[in-house]
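First comes one chain, alone, set out as structure tokens in the form predicted alone.
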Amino acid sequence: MEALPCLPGCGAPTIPGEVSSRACPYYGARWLLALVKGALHLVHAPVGCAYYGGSVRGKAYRMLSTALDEKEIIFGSEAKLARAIREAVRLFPEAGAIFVYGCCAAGLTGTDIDGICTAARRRTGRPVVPVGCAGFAGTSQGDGHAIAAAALVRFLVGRAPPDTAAPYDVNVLGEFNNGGDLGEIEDLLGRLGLRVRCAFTGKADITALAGAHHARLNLVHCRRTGGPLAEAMAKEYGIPHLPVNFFGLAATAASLRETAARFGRERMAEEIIRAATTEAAPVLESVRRHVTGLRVGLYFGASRVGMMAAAFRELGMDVVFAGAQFGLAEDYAAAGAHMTVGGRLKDDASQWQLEDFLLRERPDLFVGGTRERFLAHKYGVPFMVFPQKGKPYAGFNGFVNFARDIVKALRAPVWQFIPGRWAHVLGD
């Protein structure tokens, strides 16, 4: 029996002075709420916070700022925030909701953002949602996800009238449609006869959010972002939830079976799985011939690290390092179950710790976010960005894309200029 890696401590504040890859709760709240269509985002802070949060996943969203200055921080900023909300409504009357982010300066001065938003809701007749996400509200962006989820459930979900015509509606929680992943998931669920009522927040507008409480089941794709939503909706509306994983053939098949069982559609699931695995088999077999036994390191968000460790393992690769910026103990337990003996798990790795891993372990492939790309290339290590861009990795079709992209990353012509160690990858 293989010994599993020791689980790292997680959820602790970053050590002052460390060059950590974490971000603040405000960043986490923006990450979750940016995709809500028809919403306006008003940042109550010095203008730098709005600049920092102006784009999410490389895309700019409609963002306004109260641009607090020294005078308002000393003498109070509530009047300015109230004026800014009125001006936002005047300039953008079509906005279905306004998210008001309270960042560090407003939190330190004790600005009554909740009270101002309550008055604005009564005056404007639309949701004006306070999002208290000051930096000291948590230890990482993961706490911002929870803050944003609580705001959605409190102010937007459940506003639609009763609906009894949705016996096969589900929500997908913690899914942001990176590279078109949501389309693959919707297609699979649709073949089971299920409809995605609202995806938080990859496919969410004010109307979908208002009726999300009518869904019969919540599918939690990312525990870190979807978990708080699922717990809140279970408590408020009694909606059961099911953790799912659509990365990898085995995980996708298991998730489909478990979902289908909730609606009595097991036979339909088996037919879908049989057809899809038969179609994918030739490509995956070819990929395995190239990648089996190669060593890979992972470092990105949170819950996905366990899912992706399983996906690489399914292709025969050895996961020798898995880390996350703000993972939970269960994320690391899931990753550790698919790692090789001696593999390392690390929460909130610093810059030098990632460099140390690349220098000492010399993986055949490193997978991470945009920030890790240049570090890996600096040390001559092939790199894959995740969450990916441009094409889906979720579902059966997505796993084929994923497998092909691994081969492309490993066999890129540039690696022939690094002598010696890549011969086992480029050999044939």
The other form holds:
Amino acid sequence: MEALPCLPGCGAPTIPGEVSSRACPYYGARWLLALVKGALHLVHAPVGCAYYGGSVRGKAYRMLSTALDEKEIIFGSEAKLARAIREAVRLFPEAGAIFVYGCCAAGLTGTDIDGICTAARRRTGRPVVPVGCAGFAGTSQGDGHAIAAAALVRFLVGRAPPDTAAPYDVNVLGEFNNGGDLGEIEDLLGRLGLRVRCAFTGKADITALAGAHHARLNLVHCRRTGGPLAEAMAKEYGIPHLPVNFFGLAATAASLRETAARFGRERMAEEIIRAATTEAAPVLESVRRHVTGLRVGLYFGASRVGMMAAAFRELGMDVVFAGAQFGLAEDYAAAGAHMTVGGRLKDDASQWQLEDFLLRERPDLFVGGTRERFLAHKYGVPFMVFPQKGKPYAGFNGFVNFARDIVKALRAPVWQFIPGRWAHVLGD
Amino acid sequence: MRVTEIPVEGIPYDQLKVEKIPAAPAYAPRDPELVAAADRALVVNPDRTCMPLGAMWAVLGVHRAIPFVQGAQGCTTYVRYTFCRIFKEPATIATASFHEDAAVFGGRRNLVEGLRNLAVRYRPEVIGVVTTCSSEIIGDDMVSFIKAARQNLREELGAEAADRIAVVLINTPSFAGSHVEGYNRAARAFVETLAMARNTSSNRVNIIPGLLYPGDIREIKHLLREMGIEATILFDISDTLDAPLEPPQQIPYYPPGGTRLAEIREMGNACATFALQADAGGSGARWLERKFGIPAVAGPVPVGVAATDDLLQHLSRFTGRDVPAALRAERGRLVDAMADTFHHTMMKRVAVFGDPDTVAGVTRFVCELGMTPVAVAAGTASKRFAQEVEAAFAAYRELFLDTPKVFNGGDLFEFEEYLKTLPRLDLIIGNSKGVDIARELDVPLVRVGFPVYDRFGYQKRPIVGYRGAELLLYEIVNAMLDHRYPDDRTQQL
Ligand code: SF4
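Return the form predicted together with its partner chain of this protein as a structure block, the form predicted alone having already been given.
So here's everything in the complex, that chain up top.
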């Protein structure tokens, strides 16, 4: 019997002095809310927080800031915030809502952001949403996701009047449309006759959010970001939810089946699955020949570590390391189930631990974000960026893209020019 | 004298360009009362970030140095991410990991334990302790914390090993200035903490480059080499943030290069200090002047002919070395390039934005090219910036088609709204934050300064020195040619 890797402890604060990839709750809140179309984002803090929050997932956004200076830190910044909100509405009258992020400085000086937002809501007649996401208010960006999700449910969801003509509407929670993933998912659901009403937050404008509570089912894609939303919407509006996973053929098929079953469309699902798998088979077969038995390490934000571990396994690769910046025990359980014996699971892996892995285990491939990418390159390890850029990895078509990208990463001729013993990566 | 637009090769300027696409249809004129940043409490699209970033940038230029950020994790991660994106390199920065307890009880434990963990795991030679808005608001007494941390390190590692690690405290309350000031404070903190004087006169110079890229620093080194001058470059990111891919055989990974601790200690013996960017590094140079009587030259950043001449003359004056023929030839090549291209640059309207020193330097250079800087904007307000650009304008005013507008501080929203009111604009020079403005106005953007994250290799291409200016010149001309210049006119440039 294979021993599963043991689950790491989760949610503990990073130890001081570590080089961690974790960020702050503000980062997490931005990550989730950035995509809400038609909303303004006002950061109540010194100018840095807004500057950094101006790009999320490699996309640029307009950022507003109160840019607190010394005197406001000492004498209070509430008047300035109130004025800034007034100005924001005058400059951008088309805005459907304003998110007001309270960062470290505001939190420490005890600014009453909620009060100011309540007053501004009354005055401006539109949602002015306080997002209390001070850097120390949680152990990682994960806590910011929860804060942002709660703000969405409290201030934006459910504002539209009742609407009963939507028997086949679903929401997708925890889906951010990286590289067009949402398009693939929408397309698959569309073929089942289902309509995605709102995706949190890959397809979310103020109207879609206002009517999101009319959906019949919530599909939870990323558990970490979608989970709290699903709970809240179940409690408030009684909408059932279903965990899904659209990474990998097997997972996509299973998710489609389960979703279809909720609407009595099993036959349609089977047809879609049969056609899609037949189409994907030849490409995947040739990819498998290149990658079977190669060792891969993963380092992601959270839930997707489990999903992606399964996807790599499906191609015959050995997942020997899986880490997340702020995973949940169930994410690790999911990842662990697809790992090789002796593989390592790490929560909040530090740069030191990643280096240790890269140097000692010499994986054939490493998968992660920007910060890990250049580190892996320095160790001569082929790297694949995730979340991916430019093309979907979700769904049946996405899986083919994903498989092809693995081969591209492995076979780039650059790896043969690296001094020393790294040429083995090239394989056949 | 006012010169009207000069027709080039028989085509009047107005006809050189195909008609301009109007600003996007979604654009509605904004409330004029609120366009000027000075009239607003709100900052929209800031072109400056907070102090800690500048300090971290500096520390990463020191050999085996790691910044330790006394604050919550975001401040560290955001900056690491920013550096990774710009330099395409890993950036090792440690966090104090502030949480609820630190917010309530202060960050003493975080610092003491943090320095210990960092020292044991990563074995740095230098730790730059960088404060943030949080630790400054809580009122952390960093000096006494560091003392306690040192004591703790001694007990754990033994006095000798512990004392080998230099700890430099850089106070950077985010709300008291921008990243430019953060770098400035780091320069001062490093020389204050580490530099010593042994009363031996030396011919070495100190260079504090400021927020310049690896390519710029390489170019500065090239100038010094050609001049035969030995120098300490404080915060030399030319190798640490542009390292070759040669897999290390041990962990932790440290990039090669960076200013050596021993060199920094020697900075008190130099014959002059050059802070190439006055606002970013000038205070370090001035401190060395006050303390050890080492003459300080702060700015201007050597972009373009006159400013590079200036730097070489100063270097020559302090070290007694002549400017060699090789550098004169480089200057000649730059001037030749300017002669070859002036008909493409003369009277072109350009807007420049970014960090104050860089913008001042680039503005002067575009004046040398005969362009009209219609608007120049520094994201960080600076007295020197205003003086430097005014001086450049004064020298070239008679060539200008319009009176330049200077934005000192302010935000990119104000800058963009102003550019939209101009009758014509040919070029924008600035960082990647200007992409949307350039697209909206349908004007080409030449990327210069901090940050450039959407192009490859820009951090390796110098803009300083004669060679840097020549490359920048080509970039400027080609950007305009690429942009709707009639194809049948490009056969004989
Ligand atoms: S840790 Fe605090 S100050 Fe830093 S980016 Fe996050 S919210 Fe802003």
